[in-house]
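Presented as structure tokens, the chain that follows is alone, the form predicted on its own.
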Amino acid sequence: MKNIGLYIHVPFCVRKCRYCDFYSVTDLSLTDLYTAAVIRNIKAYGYGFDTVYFGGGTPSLLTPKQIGAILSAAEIAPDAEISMECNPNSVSENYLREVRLAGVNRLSFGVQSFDDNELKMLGRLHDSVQAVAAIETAKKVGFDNISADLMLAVSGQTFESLRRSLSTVAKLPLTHISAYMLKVEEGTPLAADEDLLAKIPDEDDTADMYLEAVKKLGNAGFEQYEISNFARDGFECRHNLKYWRCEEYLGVGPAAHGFIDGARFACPKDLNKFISSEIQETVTLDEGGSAEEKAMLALRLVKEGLPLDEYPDAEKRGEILIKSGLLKKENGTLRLTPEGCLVSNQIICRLIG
């Protein structure tokens, strides 16, 4: 049996955050029916899995019993990475202990900031004290692979508040950080709030905040391996690496995406339809895994880079970018520098034509 990745979209939230446009609902009475549908679909596809990722939404709104039932239904490799996103306010010591016994071995906390004013602005339900406590409790109950999300250039953020958050990160038992710049999505409450929009740092400050985060995280032992991702040695997210390496993964759940047999597909953003269908409906988006797509994704992996033996024309196209410090050539690859990451889309277009 071929092992691939498994992404499970858990579409439940207590409430939507101001910036979020991911699909979710607030009716938690549907979690049992949802769990049964996930199990039904996993069994129907018949794959084995060496990475599993519970994303959302808020996966930690599922009970440990529900998480365990889903994992028990899947053919999972003995050394699989099994990740689950968590909100700091939705977990307790007992919950974390039980979800670890259910099979989860990697947690990703949606912290976003360790500044209470920024958390309030974002619409998060936790404060900085809860975030610190959740991470420390996860370590206490036996998790050795713990990630946290941080948002850069959010409304009202200053260099001082960012540095405080980065300083807190360095002191916690974290092995991975996802640090990404705020993107204002159409249709979200944030996009309609002119006061908050006016307080978002400008482009120059946003760029400097990103470079500050890269530097501070590196000094704290988190090596940048992707534009927005940093890890201690050996703790890169194996599941997300599948995305960037154009490897196969199955998506299960409303709004989930997948990539199998050279085709990318998506599931409709409809929980009721997902629950009522014997097998989830999918829509084929396009073919995947082209040379251009692989090049684009390889360049996101700043630690691995674009192999020049596979893309020999890229070096000549990138000469001026190397001279300007946006690219570097190392060990037969082209890699984005931190400054290059800030204009990655333009660089990628230039290199792959």
Given for the second form:
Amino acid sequence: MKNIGLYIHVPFCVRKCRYCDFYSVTDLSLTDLYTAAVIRNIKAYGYGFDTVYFGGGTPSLLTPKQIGAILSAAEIAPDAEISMECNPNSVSENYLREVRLAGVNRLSFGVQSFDDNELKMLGRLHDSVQAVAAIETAKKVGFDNISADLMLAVSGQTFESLRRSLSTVAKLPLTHISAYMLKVEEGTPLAADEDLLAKIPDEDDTADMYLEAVKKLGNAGFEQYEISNFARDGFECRHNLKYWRCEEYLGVGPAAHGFIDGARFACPKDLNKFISSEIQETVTLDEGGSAEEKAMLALRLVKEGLPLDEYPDAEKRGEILIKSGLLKKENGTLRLTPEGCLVSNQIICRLIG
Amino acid sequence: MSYNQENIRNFCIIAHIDHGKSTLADRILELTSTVAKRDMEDQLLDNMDIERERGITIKARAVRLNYKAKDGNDYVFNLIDTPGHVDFNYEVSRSLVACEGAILIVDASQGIEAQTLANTYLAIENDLEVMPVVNKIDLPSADPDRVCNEVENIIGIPAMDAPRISAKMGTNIDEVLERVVTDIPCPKGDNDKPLKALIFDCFYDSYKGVIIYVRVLDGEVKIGQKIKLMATGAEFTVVETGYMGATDHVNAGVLHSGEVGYITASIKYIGDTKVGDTVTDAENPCDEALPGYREVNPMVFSGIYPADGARYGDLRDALDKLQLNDASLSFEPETSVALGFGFRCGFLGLLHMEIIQERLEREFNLDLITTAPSVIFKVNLTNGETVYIDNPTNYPDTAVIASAEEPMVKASILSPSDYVGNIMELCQGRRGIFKDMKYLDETRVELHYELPLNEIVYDFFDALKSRTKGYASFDYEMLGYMPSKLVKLDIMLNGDIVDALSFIVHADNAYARARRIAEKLKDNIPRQLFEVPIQAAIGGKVIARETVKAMRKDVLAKCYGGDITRKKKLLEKQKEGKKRMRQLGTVEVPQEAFMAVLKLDE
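Can you now output the form predicted in complex with the partner chain? The one shown was the form predicted on its own.
First the chain shown before, then all remaining chains and molecules of the complex.
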């Protein structure tokens, strides 16, 4: 049996952040029923897994016991990467120790920023002191693969506050950084807050902040391997790599997505339905793995790039992009430069389609 | 009712936009019970959506009403609803000729406006009895005495006893009807003479062919009669003739002298039936045609292109259909490097152009790109030849031009006196030649300017409105050609000329115009992967330059929980956006950029 990835969407949050439009509910009384449903589904699908990813929502709202129950129900390869997203404010030393014993071997902290002003504007529940403490505690209890999410170009961010966050990153026992640009999603409180919107850095500053982050993270030993992801050598997120490489993964839980046997599917954003169904309902989205989709995903992997033998047209189309420093040609592939990453949609459209 | 010429009243209504012409017409229709209440909808005579929305009349229309007057007699009223806009001046004049009288509606608070004045003079020139009516007396700002004074002073007709009405509230409408009977003369035609009828409108019906609206001056027209249209010489046999009820045509079989009605005669092409032409009996023709007929020629030209090149055929079909009812619309195929296949269209004027564009978009669901409107320039070449240019792209090379001329108009502007300074500044900026100014009363002035038509085809009316808080009204008539220092301005994107953006401008205005266009384009061309230089040049010499900076970032979606659909959506959106762009060399230009350069006034 081949091993695939497993994504578990944990749709619980204490409170929703201002910028977030992912699916979550605040009724935490349903976590037991939810856990039971996840276990039913994992058993029913019957796959083996070499990566597991608890995403959310806030997975750290599940108890170590619940995490453990889910992991022991799954057929998991011995060297599997088992990641879990955590909110810096919802984890104690004890909690981290126990989830580690339950099998989790990689933590991803939703830090977003080490600047309290920015955290407040984002509507996060933690402050920078808690974030630093959570990461140090994780290291202390034995985690040696720890990631932190950072957000770029958020309301109130300046080059100075960004640099401060980045230098804090460099001092902490982190192995991986995801650095995302804030995207204002329709319908979120942020989208309706003129004041906060006005404090978002403009296009040029945003671009420069991104480039600054790429540079500073590189200097600190976090090499960029994907548009938004940076890792110390050997610590690339194996689960997320599956997404970019068009490899298979099962999604379990409301709002989870999966890609199996060439088909992409989604689970409805409905916790009650998920809990009450024997097996989760899925909606097939479309055929995955088209040349265009593959190219879109491959280009994101800046160390792997778009293989020119599979996309022979791309070289000619990309000529002018190479000249202007948005792309580079290496080892028979086209790869985005950091400047190119910033305009990747435009570039993908020009290279294919 | 039996035919009796003395009991016929043919009249039209003259009014400025929004002064209540259509509302009064509606009230008259109601009061004469011509339309059952249940069929009544506002502005019944204005059939087109655009007319109802804008409160204007584009096509002339007529309706027959029966009225029992207080003298005990039954009267037949023919109300001819005329377009009020200068673009349709000729049509207006022909409709007026079909009447003996005109109701002049004046807004009780706003008074006389430029268009009203122009049309009233036209009515007086055509010997119509002008009967003033003061409308909107229900408004708090109404000042009927002042307005009546104004009518007497400016137009010189008695107005103190004019009916004071509120068409909206239905106040004093019966007084208007009585005055139509007493003040407007009856027709004085000779029913025994050979047929002589005036065509004042026509439209195409897919079942009956062209339906012509006529006013019979002398003689009679009957079913089966052979008729001849004197200007075109075309002959037809009458299939149907009768009068216009409010909602349908009534085939009465005959029309007598003095009457207003319609004729169908299996006429296939609207080009055969020209407004102003005379209908006579083919076997027993009248001595001479009615005076005043002329061909109407387009004055303003613009390129119309489908935003989606694949809809070129649809655009052609739509233009064909509009032309069925509008012989004054001309078009021929045109190709632009920038915009692909489209049509060079000719219009009577600006409103006509706007209406056609709007109807194409609305009634035919087309997405259009239009180029800057152009007038017809007269260019005298060094070899002695003279050419007429309606498309800037075809403007000859400066080396072969001996001299150039451009069409001028005589413009009349009515405005509260507070804005005279602003108006003069605007007209001077548009190369206007001041002729005279007169005070209509203490607060209102009439200014006369001679202006190049080319300067008013862009956005003159908008500019005038914004400089006078919307109070000024404007009217113009053609004056003929005048020598002018013209140059062709080319716009280059990334070094390549965009033909659809070229235009002709007076040399003195070229620099300012070039700068504005470059700025507008800069604002309307989105940042792209590469820097885009925008240049405006005359004969290769760059006189203005702007740069669209290179794009730094596009939207990056977080790929969360393996959900790559967001990314795909972004990519789809990107592609969709690309579709709305015109690829000009390496530069992508959105449709809006082509439109934005049409509105340079801020």
